[in-house]
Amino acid sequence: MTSSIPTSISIRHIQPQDGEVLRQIYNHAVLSSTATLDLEPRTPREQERWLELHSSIYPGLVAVQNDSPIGYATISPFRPRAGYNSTVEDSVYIDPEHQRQGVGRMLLEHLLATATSLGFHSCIAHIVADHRASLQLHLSCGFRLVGVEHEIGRKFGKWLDMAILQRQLH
């Protein structure tokens, strides 16, 4: 990562219009890399409700440059059980161009601003626990290993170990 973030990058929420660049940079990460289990592309009406989510209590930050986004992260809920309400999970996906550039922490930091400030007290991050660069990334912005699953997923042929990652927001 480098130690300078390009002054011409800028971070919002996202908008409806962003759906489809955002959910092209989804799709790279899905067919090529195991930075996401899932196994198929995200469609379009998926991307819709995926939208819808991230449009409201559980928000998506962009990051744009020259007024297009080049990555964005979420917080998501942790769990279905109402005794989980005040943790939420992130995610962060960054455009094969502009990765290790300093656009993750960028946007992670104002995400866990974000979750902190709508009152989130923990947030995890789940990482395959061999794609350093996410990792880095997390413990840089605060998060501490604490624990990992053995081989609880399969993708390219290969079982996969996840890594937990928390941070107290509160």
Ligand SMILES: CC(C)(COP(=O)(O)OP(=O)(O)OC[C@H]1O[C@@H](n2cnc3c(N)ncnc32)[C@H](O)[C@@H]1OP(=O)(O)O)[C@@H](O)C(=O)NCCC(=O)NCCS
Given for the second form:
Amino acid sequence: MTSSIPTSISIRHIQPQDGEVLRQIYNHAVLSSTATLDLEPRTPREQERWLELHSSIYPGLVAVQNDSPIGYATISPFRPRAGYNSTVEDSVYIDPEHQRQGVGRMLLEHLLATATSLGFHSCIAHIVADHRASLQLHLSCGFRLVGVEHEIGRKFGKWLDMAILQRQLH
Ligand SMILES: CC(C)(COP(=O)(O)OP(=O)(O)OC[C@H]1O[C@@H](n2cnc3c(N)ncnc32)[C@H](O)[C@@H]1OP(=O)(O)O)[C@@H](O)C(=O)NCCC(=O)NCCS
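Switch from the form predicted alone to the form predicted in complex with this ligand and give that structure.
Starting with the chain above, the whole complex follows.
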């Protein structure tokens, strides 16, 4: 159950100075969970390239409380081939101390509105199939399950199924 969202939280576009805090939020998920199938923490140089991507037509949003980022959401290209250019893939990462407070939902709703206003047609999420929090977050933001890819990932010595969820934007 989601509690009410603290009114002190605001949403804005990611800025270069957010990079290190957001890298730490992401790397916590890399090291402690199957939320991402990255196996190694992201380096500062990789984070610079990530910031460049999300300062482009594939923006990122950050939730801020008391001037500190507490979570973020981004859209990324779905596939490199040009015929897929109207489709994006989303990511949402919330600092563990601020999870289950409605921040993920607030960010994803803003992100989908942003992606829609940019003219993207469809948004895809790949979610490890037993990740109840992310599945529920996406279902409650209007995504629907379109399939499951079996044992396509491997982390912490286990095979992982990936759920594919989709939300049409236009
Ligand atoms: C998944 C994640 C982004 C959810 O963000 P959050 O701020 O904790 O979620 P919210 O509080 O906005 O809740 C959104 C919905 O998910 C549900 N939810 C959240 N955490 C849950 C959990 N652990 N188990 C079941 N449902 C959960 C909420 O009840 C809410 O449902 P509702 O909209 O039907 O009321 C967050 O847990 C997170 O950052 N996890 C680590 C990184 C990650 O897994 N990212 C997603 C990669 S695919």
